[in-house]
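Given as structure tokens, the chain that follows is alone and in the form predicted on its own.
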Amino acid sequence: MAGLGEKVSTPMITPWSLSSIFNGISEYRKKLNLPNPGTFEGLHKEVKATFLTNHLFDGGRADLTKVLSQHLQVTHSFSMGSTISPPMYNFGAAFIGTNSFLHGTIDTEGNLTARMNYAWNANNVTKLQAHISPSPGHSMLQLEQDYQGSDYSINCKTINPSPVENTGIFILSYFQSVTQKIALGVENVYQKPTPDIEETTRSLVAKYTGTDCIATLQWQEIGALQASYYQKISEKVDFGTELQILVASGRREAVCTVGGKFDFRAATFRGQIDTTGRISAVIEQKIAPGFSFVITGDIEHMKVSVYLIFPSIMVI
């Protein structure tokens, strides 16, 4: 016991002790053998695969893809009859290398889109996306670095960064498995549209992965809540549902969407319905290897509008 007037020395944390703590945590995590939780961006990937977001189109469309070599292919896309856009021709080219992926498209309106992925190793990938448009304010540049650890993932992203004007959007996310089935994550978004305006928002997420089901929950500081549930019924039947709630600035809105995907021997059917009264469906008939015939339909009961979409032909 220290006497009166004597100073009590506190133990110092040395680099050696910090290294021991870090090594102990690493060894404990290895014993848990936790899985990689996937990317933060792909949190609702399985549910979105059952929806029609990337499958609906307006008018008639034809896509023809030609494989020129093992690494190079080109695509010709034609569209017409749309009620919201003029007839369009789109030319695309893709290069698929061992560690890299390059893809670019250009249309008759002069819109140029490019995408590049380069894998430094199995866990570290650099991504670049660019869109150049003749319309002012529609051009975009996005840089991204994605790292996949054994039981976690880290993603850094910036959109339209401008060191000269001191503007841009910067996103940092971290996703960590805490058990064999549960993963938790956080994402911070820093936006600076002008030198005088800046805003920071945060999102918290949780993901549960079962044997044949996945449940996710995402909360944003702006007052938005998004929950999704994916269920694999069989090898050929998938179902997904999503609930979006917005409570901000006096607004009280909620939309629930249910979608299903059915794979048959020579066809795929997708159906979707939501609480706004919108019903959508897509059926893709595989007529021959590399040749598909697609028909989509969309009806909005609340707006009393019906869209019978023309067929699309895809040839590879």
Second form
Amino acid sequence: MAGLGEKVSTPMITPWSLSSIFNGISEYRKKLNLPNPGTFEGLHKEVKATFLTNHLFDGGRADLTKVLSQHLQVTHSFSMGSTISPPMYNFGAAFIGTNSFLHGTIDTEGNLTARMNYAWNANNVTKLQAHISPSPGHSMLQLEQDYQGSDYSINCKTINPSPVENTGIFILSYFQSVTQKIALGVENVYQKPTPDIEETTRSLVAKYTGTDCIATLQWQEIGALQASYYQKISEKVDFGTELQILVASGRREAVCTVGGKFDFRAATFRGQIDTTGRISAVIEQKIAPGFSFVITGDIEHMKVSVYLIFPSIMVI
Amino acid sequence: MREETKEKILKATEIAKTIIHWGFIPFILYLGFSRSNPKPSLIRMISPLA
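Okay, that's the form predicted on its own, but what's the structure of the form predicted together with its partner chain?
What follows is the entire complex, opening with the chain shown before.
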């Protein structure tokens, strides 16, 4: 082992070499100490949390979650009495490992959703998502590689890649903090629905993060603009506004939505109103731990025919 | 790509899909069961009432 001690590192870097320039840039970047901008996908996450997109449902629902050990968790969810969807039973299982996470659900019609995440280290995660349905043409496969650097995020995604038929969707996004509060990003979507058709669309985003507000702007090359603003008013009250403008192929549409979320001691209220005249609200009253009573209401004033108010009971 | 190889790959994907479709949830349950200490009872893993 004497050889090890004799080894003398000789720096071969000349002032003009590429690596020294690269090192200089990375040194400078370290000095700036910029925060990670968050993921590209989670751009509108805060605003969406104040809306009730995922909370509207009708009929009865029961979700039972059983934690069997620190690595295994199963869920049973039943839903029935809905006017839109048939009664459904859904079984889910989740495995939580040190680096890996596996989650699968299967329903009574045989639809399987599978999710697999593997963290190579704290910054680098590979994700696999699949949806397999017994009816042909409804299956989906998504592979994703997510890398979170000190002040940037890179995400590569492919949906339904088929090297045999030479088709698929490929998405590449890059999101970089520019100052302490502003981050800019770009996303490229390359689509190949059939071997002959190729399509590339690009979208540019900007995000401003204040002390308790977040403003985002997303412009898609096809002619869509999405702006959102999130404001935390107090510990228990959040508000979000979103403006979507679509100017493409002769269509000129714009929708503005305002939503608010209020947390009470034993209840959560979410309300939302948009410029198409749609008003929706969800109140969730926690009666006992794991047992809540939910009332959802949804009125579309422009289309008078749609008028829904549903009380439901949820067991979690 | 030759037609034969294409067909072979498509057939293999079809088989893999079937295996994942019916084997994924049992695989998760097996992984969780083998890593758990103490081992949960099988009935508690499957039945919502137990």
